[in-house]
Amino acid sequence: MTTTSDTAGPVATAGLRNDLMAAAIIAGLGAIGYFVFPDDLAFLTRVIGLAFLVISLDLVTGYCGVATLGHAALFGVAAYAAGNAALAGITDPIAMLLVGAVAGTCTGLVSGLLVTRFRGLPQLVLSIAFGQLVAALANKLSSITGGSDGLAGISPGPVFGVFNFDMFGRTGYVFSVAVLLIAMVALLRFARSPFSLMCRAIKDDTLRARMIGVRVYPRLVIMYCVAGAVAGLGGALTAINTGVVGLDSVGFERSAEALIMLILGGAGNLWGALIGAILFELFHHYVSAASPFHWMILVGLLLIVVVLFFPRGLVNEVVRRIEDFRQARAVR
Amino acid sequence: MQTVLGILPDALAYGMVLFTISIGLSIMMGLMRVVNLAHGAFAMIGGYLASFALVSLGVSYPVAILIAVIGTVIVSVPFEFLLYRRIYRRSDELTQILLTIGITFFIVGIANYIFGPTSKPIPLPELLKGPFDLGFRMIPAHRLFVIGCGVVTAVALWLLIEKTEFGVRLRAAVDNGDMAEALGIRTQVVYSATFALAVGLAAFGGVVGAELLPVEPFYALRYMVTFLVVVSVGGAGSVTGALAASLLLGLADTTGKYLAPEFGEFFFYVAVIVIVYIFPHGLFGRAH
């Protein structure tokens, strides 16, 4: 997934330093989760699975400007694929992850071919229609998806043949953090690549990008495939950790929530996607206990406030404030 | 043949409900370019108000419809004033989607807080309860009523847009907002009036269509996508387009549910993908 963007010496060291810092941050966050919330590991593992979906959405929405409300399809198909692989005997967690990534990539390809053809409203509606189509199929093809009962009985084998999945979710948690760490470092490199920069150019001004000779459609489709692989990892992780895949993993609500998480954190920034997923799920975890309708009032208000006052997301806003502060000091 | 005759009235009635609710959204999207995912939420408010008026106040059906429409418009005023005004014409889709999803969540939460989390009955008057004899077969009178409401709405809107002073201003604002402004049309007033019209139509559709799309706590979310899809298939801002799309998609959905019920909305969305892929600006829409 890494491309050769960092050819010059100093840039390469800077890139390496960034990668190490990213790895350290995720490992640190993971350790905090492990030692501070030892009873909530299952919840935290769920958050990591969803974070993959949001990061994947960031690749197409934040980097390419594709508005989509059907992204859960990529996640859900991969979860079902990984689950079916496990039921068919491929219980090695890493093999399941690969199955999920491949399934996600294929779904991303189909979805990308369909959705990135247009811009604006047709694009949005095609993405919704694709997502709903997958959801309807998941409901119908109950022989491979379990229908509304969900696909149950997925029992992954030990990681590397050594670490068994325990009932406290410790192995699952550490495994998920490790996968997140590797994927995040790889994606941060990918985000600095010329390919991703060109995607940003397409997002900013499609016409100008086309004028300087960029072939827009194939790039967007490729980006969709990468996003599919990332969402696929998340789907497979969820299947591995929970042992069940339900219809909710392909539903419209899942897609809409992922978009909310992304905007909350900040689109166009992989850290924003990660932080947004964590914040939203924490918010959900602590508020929805009261009543589902109070939760909806609050999340509605939160969304309105973020869109009106922090249109670029919380993380981007914080980054901008810090930059402003630095510049003000530099001037003085 | 029997199946076809069974499907058609239901498809027609369902299509007309879709039309009555979606046309408001279509006008709004054509004029203000706002992807208003909260449109269903206003239809839901209409349903709740009508149910409250019928069950708790005991008023007659026509009065309940009136209360629902006017009440919903009044409720929508603060939303228009504080939120929608910011996103007319200028914003990108993503901002609009998120803002209107936020509004939807907010309305769903508040509505359920006030009216309680159970589905709300909208009892029909005696006149509409029974079957109606068409000569060759019987169909529920309510279906006929819904179809009639759809036809009346379509004709009234056509007259409003094509034959009145307001329609002229509206069309001018749709075609070129800046130029209309320069010619002395107060576009902000036209926008606000259109918003009120759209919301009122949503509430009207929500009430008369309650037999087919029952008013329940998650109504606004459940049909959020459906209304948007109808508009984009028809082409935003086009009355004929919305009518054609509603009838077509109503037919696709009803036929699918009759012939292959276990597939759910599969055929509906296959139809959507095919149509949107071939006509990205809708059946009767224009490229902006």
Contents of the next structure:
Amino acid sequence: MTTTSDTAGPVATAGLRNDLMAAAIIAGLGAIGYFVFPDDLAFLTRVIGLAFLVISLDLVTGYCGVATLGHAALFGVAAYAAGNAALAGITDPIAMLLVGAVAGTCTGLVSGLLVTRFRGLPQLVLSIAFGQLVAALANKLSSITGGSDGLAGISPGPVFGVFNFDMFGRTGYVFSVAVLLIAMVALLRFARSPFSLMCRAIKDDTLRARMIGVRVYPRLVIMYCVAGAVAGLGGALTAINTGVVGLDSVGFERSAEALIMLILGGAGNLWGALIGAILFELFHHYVSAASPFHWMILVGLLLIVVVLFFPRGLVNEVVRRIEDFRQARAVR
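Here we have the form predicted in complex with the partner chain; I need the corresponding form predicted alone.
A single chain, with no partners or molecules, comes next.
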């Protein structure tokens, strides 16, 4: 008879192997970006910040089935909090990240308490209303946010007191890759936890989850808080690297773009969220440069193609085909 202790060892080993592989992949991609695209480090750093927002959205939408179009509020509030912390004298980048994560968690808590009480269209409308409320407050509270001019003058101190942020974006890029690596490994472990698996069960069949005694609402609120912390890291990173926070960071367009990136990569898969953010921003960057007046048309066509032929997202489709291939080989 196989016991729990007999299976715990191989499962832990497989988890550790996956974590090391994830760290190696992100470090490898980061090295490619640093050495192959040295003139685009600022752009790549921006992509990393947005990737945190998409990963955060995946936690509530892909893992819990929560429909939201106001997720940028978590990202933007954290960016403003980190920026104000820097202006108040807290210039250590890691302290700014913590400020952003806390602000994102608090915003996620408020948003989660409101949005996850409902399902379907009411949930979507509430998420939009929350996002618009935050955007309107950001515009009105100019003493805190800078209003339409944005919050400027954010000047982070050196990383660990040694590495100054340079005008070429090298320090900011390496710092962002390191934060992404640590966060991604932690989130992949979190995604394998019983808590996350239960959230997936809630997404698949909420009624059945309630029937077996699962407390749905508190779990969704907790997941929203975790997502807020992740979005907060992205917002703080953006404030640290750009030195300015604008109204676009909390706008509806930012939320909609994040959802597009998630659909492109594949919901319910953290790698899908990350790859979707990278692919969309690369497409946006190069296509808009080549055709500044028609790139939105091309984005629309790309999305139509993806939804028609890869409805589960590019990464999920690749994973499915690899699994089919393995099963076919096993049958032979």
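Definition used throughout: the rigid core is the maximal C-alpha set that superposes within 1.5 Å between two forms. All values reported here derive from a predicted model rather than from experimental measurement. Numbering follows the first chain given and starts at 1.
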Quiz item: Superposing on the rigid core, does the Cα of A290 end up 2 Å or more away between the two forms?
Solution: yes
